[in-house]
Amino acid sequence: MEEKTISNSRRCYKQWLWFMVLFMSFSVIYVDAVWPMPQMISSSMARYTLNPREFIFQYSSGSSAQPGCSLLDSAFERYFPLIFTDYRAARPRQHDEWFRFPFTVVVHVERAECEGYPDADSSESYKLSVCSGQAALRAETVWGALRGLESFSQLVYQDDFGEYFVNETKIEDFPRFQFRGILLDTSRHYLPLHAILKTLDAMSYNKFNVFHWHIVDDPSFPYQSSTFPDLSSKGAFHPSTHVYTQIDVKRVIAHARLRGIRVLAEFDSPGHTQSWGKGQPGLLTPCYKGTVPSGTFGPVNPANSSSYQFMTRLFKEVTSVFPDSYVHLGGDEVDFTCWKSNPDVRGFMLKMGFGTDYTKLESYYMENMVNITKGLNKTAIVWQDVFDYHEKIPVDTVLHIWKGSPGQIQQELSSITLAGYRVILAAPWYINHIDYGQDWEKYYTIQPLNFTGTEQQKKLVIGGEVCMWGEYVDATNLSPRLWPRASAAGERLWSDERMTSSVIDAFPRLVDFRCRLLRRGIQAEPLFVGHCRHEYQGI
């Protein structure tokens, strides 16, 4: 009987999916078509024609940002072809007087930060009102204005004859969580610069605001350090073709800034550092077999003062290259086997009074690393292992949860926030793992605040992150594995959970949004059987 019930349930679900496919085939969703869902949106069926030759962006007279604001000026240039995807004629000048009744998007910004960088406290709230002949976009900051421009761009649609329309709409919007990240791993497979930049574009369409660049790891060290050039010349897969030069890094940071995205660099240690040792002799711990060195190496040697001198110099460079006020120090998955085998490390343990508890040795190392970054005026983010090993770290350190069953994750959230630390949740969104079928649903239904704790504790959960680890991912499959599955997490991190709890309601919206991503050149995989009016046109 139970098997029959499950079978009937699956059959009903498939029938519902087929119904939605047919519905999507014969209709176009014009209203409430913004992804992620705004906090408040109301639309009417009144619609207004948009003519690309009669369309302009302009600043309000009272806006703090005015022409010459590089961030918004470039956004206006970028969004025009995104809104009018088929329009190929030269764009008219902004102040041509022969326009008849132009549709104007008027942008008002309270606080101009046109040459700055987004940070952890940047406001992304905005208000958007669309009526006949005009859209009024008001935001506290340029970062909120960027989010409003993205929402407006998604409100515009075409009919079967290619005419552009926008419905009368009012939006009041802000993110639920301040940290909404995407992690890319560029060590296990090198990702060409164009793949990273394309991911940043897609992130902006989904309103993600943090690019967590897991730039180095055991397999390779592609970051080209000006202080220690041997790290990449000897540690990268190839010293010239598979590295990120200082110019490359600056380009990524600049591309991200223009889209309101922070770049969070991670240099994970003391583990995950095999590639470091190739270019920095003496950094890693020599492993022993009995009383003889085995010829292999383990984590960074925490017993050598030279290790901390090296790290201080490296992170002095890193913190000058990456402008964000946070830096990720890693601290996960440290294998103690090599440390245990090394007589010098054992002697250091005895000297420090650590006994045989090697978690105290890792604590000693990570505490030193956090202090190094604090001395460079940066706030550290570390993986949850640092907390689990009871390490003494400043209360402003951010903990990053990456592992555990649902129950263990809830317990970790409770414990970390009870201790007063801020938290980023990544464990439920390891989307490098793939399942056949509608696996976006499990990412969509995550409840980040579903743990035992006070309201004050839950305020310490500052956001979440989608992780794309690179064991089986390179530029050939990055985009389709990432999108639109990451979009499900994007809505969970931006939108009101009460308004976006139904996967049934989300499905047609996500199908529509996936088609929009395709038209913008993002290789987003399909959600189910069906088609897009404008299929992907190639790289």
The other form holds:
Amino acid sequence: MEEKTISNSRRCYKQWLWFMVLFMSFSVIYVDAVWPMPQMISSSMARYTLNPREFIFQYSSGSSAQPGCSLLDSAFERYFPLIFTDYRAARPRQHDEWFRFPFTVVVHVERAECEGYPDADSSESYKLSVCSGQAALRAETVWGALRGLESFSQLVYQDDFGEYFVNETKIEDFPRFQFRGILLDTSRHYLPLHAILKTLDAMSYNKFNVFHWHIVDDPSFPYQSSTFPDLSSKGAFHPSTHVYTQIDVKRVIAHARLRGIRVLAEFDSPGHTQSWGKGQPGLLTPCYKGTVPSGTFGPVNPANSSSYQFMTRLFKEVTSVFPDSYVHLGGDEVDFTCWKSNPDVRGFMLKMGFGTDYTKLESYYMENMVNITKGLNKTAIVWQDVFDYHEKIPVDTVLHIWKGSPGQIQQELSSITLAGYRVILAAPWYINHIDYGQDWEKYYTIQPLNFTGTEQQKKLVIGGEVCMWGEYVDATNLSPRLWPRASAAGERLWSDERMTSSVIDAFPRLVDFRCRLLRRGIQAEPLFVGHCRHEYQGI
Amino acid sequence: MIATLKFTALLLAVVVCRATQDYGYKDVEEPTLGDSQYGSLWPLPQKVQMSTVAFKLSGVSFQIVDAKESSSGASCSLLQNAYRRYDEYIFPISRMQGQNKKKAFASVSELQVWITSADSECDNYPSVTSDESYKLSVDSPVAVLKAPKVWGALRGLETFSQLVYEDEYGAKSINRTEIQDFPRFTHRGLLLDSSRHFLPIKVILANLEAMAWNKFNVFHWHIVDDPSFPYMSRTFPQLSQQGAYHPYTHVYTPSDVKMIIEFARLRGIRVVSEFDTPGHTQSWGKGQKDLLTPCYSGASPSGSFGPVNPILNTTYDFMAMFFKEVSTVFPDAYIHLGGDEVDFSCWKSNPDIQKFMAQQGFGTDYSKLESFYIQRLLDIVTTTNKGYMIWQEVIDNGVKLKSNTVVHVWMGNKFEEELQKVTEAGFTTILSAPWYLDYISYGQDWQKYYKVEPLSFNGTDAQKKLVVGGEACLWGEYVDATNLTPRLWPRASAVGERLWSDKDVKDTNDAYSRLIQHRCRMVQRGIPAEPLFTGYCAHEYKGV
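The form predicted in complex with its partner chain, contrasted with the form predicted on its own above:
All chains and molecules follow, beginning with the one already shown.
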């Protein structure tokens, strides 16, 4: 394009005609390229050739983010090779003679939080207009700008001769749900750092914004705590090769931040804590066989005040390491048999007047945990079990639904929101459960707000989460099992439901997007018979 | 000094922790984990005597050499290549430099490989009759691997490498062991489908490598099918030009095919190519006009095409030329001719075919037409001096077959009845029905594959002898380079042991303990074999 920018729609229209004349003879393979589908998108057949040697990102003069905004500067660096996937040469210097009429992506951000972390209330909306030989991207926050850059990068395509194009397009976009998460389980199998970082990359391509790090559980405790180093030195699969050091954790958080992704740490208790017991003697409940300890251990011992002292110190560390204002406390699947067998626990039950209702004991424990969290200025997220036992929990606690039939899930959504709690839906997206065939359709057609409740109640559903539990998953199979199946949930959580209700419409777009993921080095598996121009080259 | 160590395979240290909850349904019982007395051997050899006496392997001086008496020597590059390969598996980190210090402990300094028969078959291709037996004797100071042919030596080298473990100080160790081994079935195959998704060469080679670790010996290359025709034919180049997903990036050139065949040969693996007809041929039609049957909608052609057109002489001229090429490109004595899932509706719609049916007196029995086609095809292939394999429908439909035809049983339910029927008719057969690994489900489905007993059908001993083996099939609807390898391994390993080891090797707990170590070994050797359950490998997968 030889013309310089003139931003008015009539000019665009004229060009549109001009392009029509010029390009109608070529076969244009152009599908609605953006995944997940933006809230509003319109495009014409008019297209601009993009030349990697004449392409720049620029801050608009009025933008509050300017060169030096580390978050966007590094996003520009990242997106250039994502847009020009075949371009290997170094970028040209801006003052070169021939570099006069670059295609410019002008970025305007109203509030620059370039060094901050994304959080629950971060705006991710943006407006993107590709017109008159330039792209204008406007966003309230840097997080919105990141989403817009992703959309722009997906608008660019190559023809058979390797030339890059972008069509004249207008997008106005914002997420349907504020919380769009992916859970990885690093306890059942240790996931090497590079597998986590790669997943974060793919998450940003799918506009996911929460990495729920289910970091410890029964099988292993890979989190290396500075306060309690024995937890990982005794509780990890291996004390030096199968742990996440503080530097590793910082790297994950930094990598996520640059992609507008929150890192939500889960330290699940009182159940799912077998591995904790190895490095913290006295923490777990000794189970009894008759009148003598059997040698095995149950959940965290809720009858000892030392348990709460330990938890206070651990969570003090955790909440300072993880900057997010939320922390996940778990609270699921507590098995009462060990508590029941233990005479000290029974004595405590009596003292507290709990009778034989062990759910009260669990409530007591979780109440303490939520209060500890509150004392550290963090908001708690807990699995639905905590609500099911009717604990007195602060009303700002977020409930996480993970189980039940579709009917039960709807019921749970109704009752949790009726009680005024916010809720995250994960149950329909247990993506570790695999099946033969195109199960992405199942994840795609979930309707998160399809339950009985007022408008007010529906607003309390803050989002959803794809869970990849680790029983059968490690670095060997994580990526192809996650992508593009999680992409289906990604669109459900970002896009308008009426615009994206048809799996038939979604299929060709997702096929296309999957090849794009592949091109970007994400090992995304095929949806069905077919091919990508560039197949995966690993094994 | 002879160190006595408890056999702990620390090299492959694997701990499986039992997660108490499963976040959902659980369909298969988890086997209990104990130490197998057989360490990490997979598939389990026919006879193993393993002592607790352990020897060291020196990182400086240990070597694999030809025994003096061996009929094979330095000129046998198949074995020389294998020695280097297995040396690298045993010492994955570069070998230590330095002098061979005076030993203060008993060690194995050499593995001598002794080919006992006059003809080592070093430069041959493996065949259906290749002798894969071997004897391995591990002692200090030398271990001896005796095999009649190179094929057995390859299997024995794999077994030897599986016996090596790291002691707690990281030293490579091996216990005094006597092994006598041979396969239970001669055909132990794996089918990969390169038509539904194109599989880059690299993926095929990596999986041939993994096949050798699991003692598979047949790569059944389902190379073309409806969706694409990636085989580049010299005689009919337009087949891939028009029928592949892409004429340059999604094809197998003659040199690619050669490379795959040689890579397989060096690992004792046959390459049996399948060119499936008359159905499953949509992609053939793009590059070969008039090969497929034009379907009719009422009185006019609908524009779509059906199976190969069986009534034209040009069809058979084409097939004769095509299979003449295939028979020279693929050295194996067998070609798989397919013959499955022929849809008759297009044939029925076509007036020329209706006329032909009437002329031939076939009435409305279209399986007779199929039979007509197949018989002519078999005659053509017979002239190339190849044997052939066909899918079970061909015999189900009553086609007359030469007695040396191998029938491939694939239909899911009641495979026992089918085996009974096929062997009763006197045909050699291989079994795939219970081993369709493309069907995935949640949980430990390897056990399902492991528990299959191929000879459980009713029949005489003579009938049972006709079952020469089986094949794990990984059809390509949902599989390409991104997910093929972890989906295949270690699930196919379960089939591997069923086909190699004695029929009485069926203790799932023992298998579980060996298999998790075997899968960690595959991971360490660079194959992303997926986990069986919660746990870890000392060396996790490093790729992404």
